[in-house]
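One chain is shown next in structure tokens, namely the form predicted in complex with the partner chain.
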Amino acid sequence: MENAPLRTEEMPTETRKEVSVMNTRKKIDYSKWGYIFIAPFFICFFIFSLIPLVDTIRYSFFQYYTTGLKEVGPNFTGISNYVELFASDLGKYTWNTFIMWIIGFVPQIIIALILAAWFTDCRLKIHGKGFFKVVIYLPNLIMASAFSMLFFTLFSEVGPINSMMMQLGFFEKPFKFLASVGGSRSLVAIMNFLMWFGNTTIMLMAAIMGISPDIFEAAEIDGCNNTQRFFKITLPLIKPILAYSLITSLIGGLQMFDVPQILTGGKGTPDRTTMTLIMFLNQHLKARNYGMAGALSVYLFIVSGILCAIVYRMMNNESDYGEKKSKKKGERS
């Protein structure tokens, strides 16, 4: 006891809390306040996530639907849900929802990269980044409901969009977008595009601004110019938040919803080329088709596991090799 108050100082703030704790000579344990102030959150997890998730899971395995009025089921029918499942269009729904993604990720990210390595260059002077930096991310609170509920009266065949460009001359007659594959599908990764590049570059930013200056002037001595410093050292070395940010967008590509959904009314015009995932969810549990819906969300949430894995995995991997050769350039230096 004599020894105490000299070994705390050494000791991690946790352990230090013991220490003291003795020191008061009764023992007091708050170790049930722990609990006491998680409680409230893993209750609400709990009944909330959990059983759901549970019951999701259980009527993955019931055929159980209604129809009119009727209810069938729950009967028990094994994995009938998921035969029938497979046999539907999950496929191309999959490849909607990953399409519709990629071609929203892909300049997102790219921008993203480009205005960030711009807008943390100290050499490239930018006059009002305050303000481009509050318009790029403002797409970002817009309600997305709202937003693409604007798109579709915009790019309709008698919008304004359709109408500036006949009057501009570019069109000669309407364009229909929301008729064509293409024409919808690039609508909704627009829109996707538009509401994430700005969250994106300022996280970026933030990595960016996190390296060492130290590192940049180091290069800049070597003789670095510009190209080689973002492809050689900006790059790797914010590579853990580049697999951060791909992790937040494939999982938010997974659940996209509402943009489609409000754009083509919920059907995934033309001819289900824009239904994703969650909107084909949406479906059976608005016509309460429980069994098939538990099926579609074990699938997803099944997917959502493999992503997470893969883009782990890739994090850790990629990430020790960035710090490796980061580690040999300040070496060199």
Partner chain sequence: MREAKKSPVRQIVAHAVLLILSFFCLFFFYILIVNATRSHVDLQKGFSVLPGNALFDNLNSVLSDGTLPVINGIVNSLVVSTLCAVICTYFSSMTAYGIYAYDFKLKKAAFTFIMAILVMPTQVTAMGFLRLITGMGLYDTIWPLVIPSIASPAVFYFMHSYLRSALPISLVEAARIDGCGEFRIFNRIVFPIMKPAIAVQAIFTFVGSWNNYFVPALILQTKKRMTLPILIATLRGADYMNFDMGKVYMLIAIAIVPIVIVYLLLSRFIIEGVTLGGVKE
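Heads up, when I say rigid core I mean the largest set of C-alphas that superpose within 1.5 Å between the two forms. Positions refer to the first chain, counted from 1. This is a predicted model, so every value here is computed, not measured. What changes on going to the form predicted on its own:
- With the core held fixed, Trp95 shows a CA shift below 2 Å between these two forms.
- Once both forms are overlaid on the rigid core, the distance between the two CA positions of Pro40 between these two forms is 2 angstroms or more.
- The Cα position of Leu235 differs by less than 2 Å between these two forms after fitting on the rigid core.
Please give the other form, namely the form predicted on its own, since only the form predicted in complex with the partner chain has been shown so far.
The following holds one chain only.
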């Protein structure tokens, strides 16, 4: 018969001390290390994001600008900056920003979805996928300033695009792309499309590759064709990544600055139809009108928050509705 284990009282003194030390070690709480590791992020966020955000909101209620060598303010004026802001061409600049974002985002998401579906389809047996991924992503690495200068040279009145079109007989005289509303907005949208569709494609490819192959095999056995497979299986399952792409693209579209700024020299030509909200903000900062710049920054923050919340709510509502329908079907059966 095996000996029964000794109770703590029956153990020798030295053994009892060792057991108590071991029990103490087991009770050590290591959760503090999690807080220590995330502390640098919150410290940086507090110093470089939260404090400037609160300061920007505060300045939006003050008259604070520089005229010549004289600095006026800060003098508290309430909501006068917001009243003056909405009395300006704010609506026009908001519309410019949205229309150029939409023109660039719609082909971006469509082409990214098509490419992602092609490259992740095992039945197509595409060779050199790694090479094509690199080529697709390369425009994202090119600086916006370089892209803008390239397009400015290509589409100028004496540029190669006009010369080629005239030689082919499409144009009788050089077309002024940057002097027309459609031409200038289209150039901005095309540049944004070229710079970001590769990043969107890579994200969507990762989302599709995360879907279990068993689902596609089961759909194929059930006689599902390519169109049904894409719209009934792929799209619903990558909806979270689509929502993420839409939200990040929307925020990036509201912050559109470098491409139209360089392409039009900061003037938003023709007739300020390519003037974006951030370009308008930059004008106030250059004029050192910090009160109006703060009010415009708060406006951008609120608009971004509302639009992102709407997109997030729409995506969640659709998924919740699908879950409720499936639950009801299960209860009936």
